[in-house]
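The data below hold one chain only, encoded as structure tokens and taken in the form predicted alone.
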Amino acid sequence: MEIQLWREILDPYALAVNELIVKFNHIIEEYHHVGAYSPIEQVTGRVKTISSILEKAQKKGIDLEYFEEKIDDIAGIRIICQFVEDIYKVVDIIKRRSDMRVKSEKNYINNMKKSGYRSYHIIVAYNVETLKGTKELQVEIQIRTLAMNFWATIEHSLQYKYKQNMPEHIRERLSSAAEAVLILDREMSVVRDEIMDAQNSFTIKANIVADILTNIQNLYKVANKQEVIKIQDEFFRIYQNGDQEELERFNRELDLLSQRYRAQSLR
């Protein structure tokens, strides 16, 4: 098969990966815009290289004429979550979407692989629009916690290095590390509410500070400069004290002041 033909075949997969990354990142933004916790921490994606496709086809005895049908992870999306519970929320989000259709799923979280690998895999059918029309592609979506992803990344690198002939002492170390990851995820789930409260508090404070700084910046355009400097100094004092209630009160008062100046400018 000519290199140019390979590029033509793989281009739609690159489009699918790019579109899905944008869509999943938009889900994160939607949660943040309403001040809610997002079950998705981060999203990445990739298209298999030609060499990886050839290697997998050879390993599985797949005729290259049918590789698009037989290889379901040419396009791959990886979704990283903080907690195991979040993984199942993301699975539910995917199943409820109308722009992708779930073809199959494998739960390696409840059914961990012998190697210690844990993740949730979903194969979806996804349509892309090309110059030649609509094309339905298979995309593999892997959903993992941060800890699972760390282990899987190391394991993948070692498998690539040793070509399925990993020394037993390294395999044992990986198995022990997989057990540690399992314990870590369980411990994080136990303190999940405390972690989320802390993160939400940080997000709320960051949003308040952003609102205050925007108002101060706008006041520089319409108010007396000395007055704005006093407001700015007061903000720094409150911020350094770390009292969130006082910061919220200051933000409300600053909002009212900004509204008065806007009203005056309309007269």
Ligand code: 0O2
The other form holds:
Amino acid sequence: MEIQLWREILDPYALAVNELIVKFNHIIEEYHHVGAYSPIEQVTGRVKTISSILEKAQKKGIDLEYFEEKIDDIAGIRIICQFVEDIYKVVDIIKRRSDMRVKSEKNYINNMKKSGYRSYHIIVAYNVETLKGTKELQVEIQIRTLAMNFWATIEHSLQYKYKQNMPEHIRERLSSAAEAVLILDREMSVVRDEIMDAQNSFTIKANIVADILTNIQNLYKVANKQEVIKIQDEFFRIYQNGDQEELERFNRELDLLSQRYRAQSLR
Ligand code: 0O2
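Swap state to the form predicted together with the named molecule from the form predicted alone:
Let us now look at the entire complex, which starts with that chain.
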């Protein structure tokens, strides 16, 4: 196939990857905007390279005429979570969406691969709009924890280096590292509630501070400058004390003051 033709075929996949990265990042933002913990930590994506498509087609005996149907990870999204529990939340989120249809799933979390690989894979059908009209594509979404991702990234590079001939002692090391990842994820799940609490209060505090600063900025445009400088000093004092309740109270008072000055309409 000519390079140009490959480009034409792969272009919609690049669009799908870009769109899905935006959409999953938006989910993270939505959680943060309401001061909640996001089950998604990070999102990345890629379109398989032509050489990797050719390699997979050859390995699996796929006729290149049908590679779009037979290779389901031409477009790949990787969602990284902090905890194993988050993976299942993300799976639910994906299943409830109307812009993608789940075609198949593989749970390598409960059924670890022989290599030690763990991840949750979902193949979805996803529509993109192109100059030629709507095109339905398959996208592979891999969902895994930070620890699983660390292991998979290292193992992937070693697989690439050794191809089919990975030395036995390295294979054994990887296998015991996979066990360590399993234990690490379990340990993290035990302290999950405490970690989430800490992260939630950090996000809530950051949101309050952002609100206060917006209020002060808006007041500066309409209120007496000396008064606003006093408010600002008061904010620094409360901030340094680090008492969240006092910050919340201060923010409510500022809201009222801003309303009085109709400053909020300037937001
Ligand atoms: P790349 O370079 O990431 O695109 P299979 O024939 O079982 O290997 P299949 O049937 O396409 O592959 O589906 P599967 O098992 O769900 O694997 C698809 C992708 O999962 C792989 O794509 C890898 O990204 C990842 N994966 C699966 N098994 C392993 C593993 O043992 N180690 C690591 N590091 N990743 C794995 P590609 O095309 O193989 O690779």
